[in-house]
Amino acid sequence: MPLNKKIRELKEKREKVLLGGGEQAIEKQKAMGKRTARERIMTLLDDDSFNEYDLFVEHDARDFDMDKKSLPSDGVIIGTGTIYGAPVAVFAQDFTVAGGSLGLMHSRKITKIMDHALKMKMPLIGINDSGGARIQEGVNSLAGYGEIFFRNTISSGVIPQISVILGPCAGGAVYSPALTDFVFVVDNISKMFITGPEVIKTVLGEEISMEDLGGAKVHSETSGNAHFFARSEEECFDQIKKLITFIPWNNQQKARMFDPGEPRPEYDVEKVVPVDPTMPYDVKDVIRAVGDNSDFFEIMEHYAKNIVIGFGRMGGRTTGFVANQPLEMAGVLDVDSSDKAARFIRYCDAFNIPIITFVDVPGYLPGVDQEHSGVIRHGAKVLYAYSEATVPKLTVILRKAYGGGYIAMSSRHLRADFVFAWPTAEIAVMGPEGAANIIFRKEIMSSDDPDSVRRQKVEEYKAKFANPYVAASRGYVDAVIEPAETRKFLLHSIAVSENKEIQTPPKKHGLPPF
């Protein structure tokens, strides 16, 4: 057969497969406000950079008349391409083909590109849009999920793993995104749940909508399963591209350097934080006041708002920021904020990203609900994450640093490399009012004017302990600095920590309080 005929045959076969589930299925997909799998890949990657593999793979199932069904590409697209010129591996489930259901060959395509990503040390991006396991293939579908989960785990901390939920992600399928580093969801499109509304109605007799059960807002605000929330697929892909600029391609590299720029003048660090410790403020303005170009890329913005995490740059270097948020619950640490902070700290440590911590914390949240929810165990995750981290750790105490919260928020005692405090810092076992009421209880209660004596003792305690100088006198704080000096001190500290090395005891792994 002549070569040109062979080429024509190839093109015909390719065009047929590229139609996925057919024009009618594609129209239905778009009617739901969703792009096709290939459109999503092309939107995310650099122009003309995508190389597809296993285009002609199909299932080999025979039961339930499956041998009579053709499923182009077996409902998933895999390949490699580039984002801003750097290579990435990607897979996208095709909902137009059997609802993107996962069978054996479908899973083998995904695990093949996962193996490529790990071997080539490049990020993996998975676009999930699937009805779940392909029931007709039975245990083979379950085996496929298990192989994916194993690779998610082996790749964790070695290459960045990003999950994008752009349709349903149900049953066992949800555990792969849960094992990855970052999960992106889109309003009115993303759905994640273990058990669907129909089963809940049958078993529990409760009516619940799919959106209320596992929609984008639920996972962004309530469950904490999603790290980024977008209102459209376009916005979601922009978020992914921005994230990619902050993170290194693998754990053997550091993130790409950018030309540094001064913070924008509208963010004046001296005007952000009120001296009165009871007055709230937005700690994100402190981050923007010291970071390059005032650029801060927040993660998990809508969940556990009493702590703020995200990426910025200092002197062109990617930096992770962790900060108590006085606007929410006075910045107290609780179950959810501890989980949120600890996981981010461990990510930064795994991928060689320095951590800057801004402290304004009244302690851990007291109460029966928190105790019963395991605040001791969850709160210990922050202690573990900071103690374990070997990347440069810089801490700035802005105002309150009370009790266990002071220790947990990257204190010198957890081996922070540099600890700075503003003159407004209050480092103590507890707040002055509570401390005075305990220490001077008898004196206050026996006086003729308890209120006056209480005020006097509170001021006495403040003068003696509610300041940074006692801690500084013990060497727990390296320098008490003016707010305007914060960026200068942080830039210098990051620069001198560039080649930090630390030896830890040999062990297989630690046992964090999961």
Ligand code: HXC
The other form holds:
Amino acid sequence: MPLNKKIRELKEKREKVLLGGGEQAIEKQKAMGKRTARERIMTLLDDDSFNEYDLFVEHDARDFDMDKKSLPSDGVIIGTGTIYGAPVAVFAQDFTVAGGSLGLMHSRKITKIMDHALKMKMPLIGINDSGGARIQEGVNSLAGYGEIFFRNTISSGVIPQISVILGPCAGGAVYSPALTDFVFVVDNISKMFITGPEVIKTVLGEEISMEDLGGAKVHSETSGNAHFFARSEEECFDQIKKLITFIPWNNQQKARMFDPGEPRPEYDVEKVVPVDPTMPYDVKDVIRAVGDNSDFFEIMEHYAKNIVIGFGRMGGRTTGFVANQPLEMAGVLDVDSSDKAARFIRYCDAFNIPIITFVDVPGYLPGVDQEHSGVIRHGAKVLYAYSEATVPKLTVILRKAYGGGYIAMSSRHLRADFVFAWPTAEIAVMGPEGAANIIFRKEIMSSDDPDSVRRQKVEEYKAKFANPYVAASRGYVDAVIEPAETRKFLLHSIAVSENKEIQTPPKKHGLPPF
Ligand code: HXC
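If the one shown is the form predicted alone, what is the structure of the form predicted in complex with this ligand?
Starting with the chain above, the whole complex follows.
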């Protein structure tokens, strides 16, 4: 057969497979506001950069009439490409083919691209849109999931792993995204749950819609399973592309440098933080006032808002920011904010990203609810994550740094490399009111005018401890700086930390308080 005929044959074969589950199924997909799996990949990757593999892979299941069914590409597209020139490995489940359900060959395609990503040390992006384990393939489907989970775990901390939920992601299937670094969801499209509404109705007699059970908002605001929320697929892909610019391709590298630009003039660091420690302010404005171009890419924006995490740049170098948020519960640490911060700190540490911490924390949240929810165990994660992190750690104490919160928020004692404090900082065991009430109780109670004695004692306590100078006199704070000097000090600290190297005792692994 002449070559051009062979080529025509290949093209015809390709065209047939590229139709996926057929026009009707594609129409149904579009009617739900969803793109097809290939359209998604094309939107995400640089133009003409996608190389697809295993186009012609098919299942060989026999049961339940499967031998009569052709499932093009076995319902999943895999390949490699680039995003702004960065190499990435991608898989996208094709819901138009048997609901994107995962059979043996489907799982082998996914694990093949996962193996490539790990071997070539490039980020992995998985687009999930699937009815879960392919019921007709029984235990082979379960085996497939197990193989994926194992690879997610082995790759963790070596290459960035990103999960995008663009349809159902049900049953045990949710555990692959849960094992990855970042989960992206889209309003009205993402559905993520272990057991669906029908099972819940049968077993518990409760009625709930899929959206209320495991929609994008639920996972972004309540469960904390998702890191990025978007209103459309388009916005979601833009978020992924932006994330890729901030992270390195693997744990052996640093993130790419960008041309640094000064913060925008509308963010005036001197005007953001009120001196009165009871007045709230938006700590994101502090981050924007010191970071390159005032560009701050927030992660988990809608969950545990009392702590803020995300990426920015300092002098062109990607930097992780962690900051208490006085706008929300006075910036207190609790179960959820501890989880949120600790995981992010470990991410930055695994991928060579320096961490800047802005502190304004009244301590850990008191109360029965928090105690019974395990604030001891969860709070300990922050201590563990900061202590363990060997990347450059820079701390700026803006206002309150009380009690356990002071220690936990990247203090000198957990081996912060540079600790700066503004003159408004108050570093103490607890707030002046609480402290005065305890240590001067007898004097206050036995006086004729307890209120005025209390006020006087609070003032005495404030004068002695509610400032940065006691900590500075012990060297716990390296420099008390003017707010306007913050960027200069941080840029310098990042620059001199470029080659930081420390030795830790050999061990198989530690035991963080999971
Ligand atoms: C085989 C499946 C399938 C599955 C969907 N399909 N899920 N085929 N195995 N798990 C097929 C349907 O039969 C249908 O085929 C096509 O995909 C589209 O599905 P629809 O139901 O028509 O779509 P829709 O109405 O949009 O509903 C989507 C859905 C629903 C909510 C996801 O399909 C559903 O509930 N599926 C089952 C979900 C589930 O329980 N999965 C198993 C979870 S247990 P045709 O040929 O009619 O077009 C699990 C264990 C994993 O995953 C454990 C790992 C540790």
